[in-house]
Amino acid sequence: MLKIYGRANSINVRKVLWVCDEIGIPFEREDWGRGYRSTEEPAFLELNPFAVVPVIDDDGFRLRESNTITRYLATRYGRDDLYPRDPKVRAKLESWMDWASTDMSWGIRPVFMGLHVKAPAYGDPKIIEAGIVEWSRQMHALDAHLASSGPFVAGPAFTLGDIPVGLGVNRWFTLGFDKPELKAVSAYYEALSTRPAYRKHGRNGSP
């Protein structure tokens, strides 16, 4: 059985949990990371020397990096609907996965760490405000894209690209700060929320 290492409230672990439930993959999960066993312990470093979650063990095949794991699982279980073979469609959805992990994440991190985790390194209101400004800029770009090319990030159908983006969008709506009105992003949030796996691992009350 697939083994997932990582705490269930980690946004990156949630990507893996979401795709498992979309596909119907049975799994076992073990808590590691903030609030649980340290990923600096030797037992975890054997799994991932970079000391971050998630890691999977698929019958002896170990893999790290959440986006890579979701692509592996979709391919492993033949889910061409989630990860289409057409290279242009695949490249488009992968570009959104990369965007969510870079451009979008750069704004999210100081806001999440400052407002939710209350990490001392992000306690300066100026750091949080700078994060809000950058995050809002990226969300305006997402809103424009969805308005013209949606309802999902790669077009008319839900794909793996929506998993990292959708978790970032949930964090946007769940954290408490002043936000611009983004109608297409709001519609996207509601569309994702029709999926049981998103309600379980995304829109579940946790940012």
Ligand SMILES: N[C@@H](CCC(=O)N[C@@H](CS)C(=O)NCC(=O)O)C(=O)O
Given for the second form:
Amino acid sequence: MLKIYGRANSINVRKVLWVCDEIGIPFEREDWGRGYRSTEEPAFLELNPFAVVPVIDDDGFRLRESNTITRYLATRYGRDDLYPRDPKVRAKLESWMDWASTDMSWGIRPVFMGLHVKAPAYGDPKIIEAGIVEWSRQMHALDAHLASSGPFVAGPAFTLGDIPVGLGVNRWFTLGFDKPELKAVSAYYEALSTRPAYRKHGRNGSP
Ligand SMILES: N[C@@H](CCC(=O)N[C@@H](CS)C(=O)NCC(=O)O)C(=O)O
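The form predicted in complex with the ligand is what I need now, so please give it after the form predicted alone.
All chains and molecules follow, beginning with the one already shown.
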């Protein structure tokens, strides 16, 4: 059976849990990471020398990097709907996966670490405010994209691209700070919320 290493409240582990439920892949999960066993323990470093979750073990095939894991599982289970073979559709959805892990996450990180984790390194309100400004800028761009080319990030259908973006959007609505009204992003949040796997692993009350 597929084994997932990583705590279920990690945004990156949640991508893997969500895709497993979309596909219907049974799995076992072991808690590792902040609040659980440290990823610096030798047993974990042997799984992933970069000391971050998630890692999967699929019948002896070990893989790290959350976005890559979702692409691997969709391919392994032949889910062309989630990861279409058309090169242009595929590139489009992958560009949103990359955006969520870079441009969007650079704004999210200081806000999440400061307001939710309350990490001392992010305790300065100026750091949090700068994160909100950057994150809001990115969210305005997402809003404009969804308004013109949605309802999903790659167009008419839900794909893997919506998994990292949808988790960032959940974080946006769940963390408490003053935010601009973004109509298309709100509609996207509601559209994703019709999916049981998003309700379970995304919009589940946790940022
Ligand atoms: N690029 C990696 C990043 C993984 C990552 O940063 N994971 C965080 C949790 S979201 C982590 O392991 N933090 C250390 C911890 O929880 O102890 C991926 O997408 O899988």
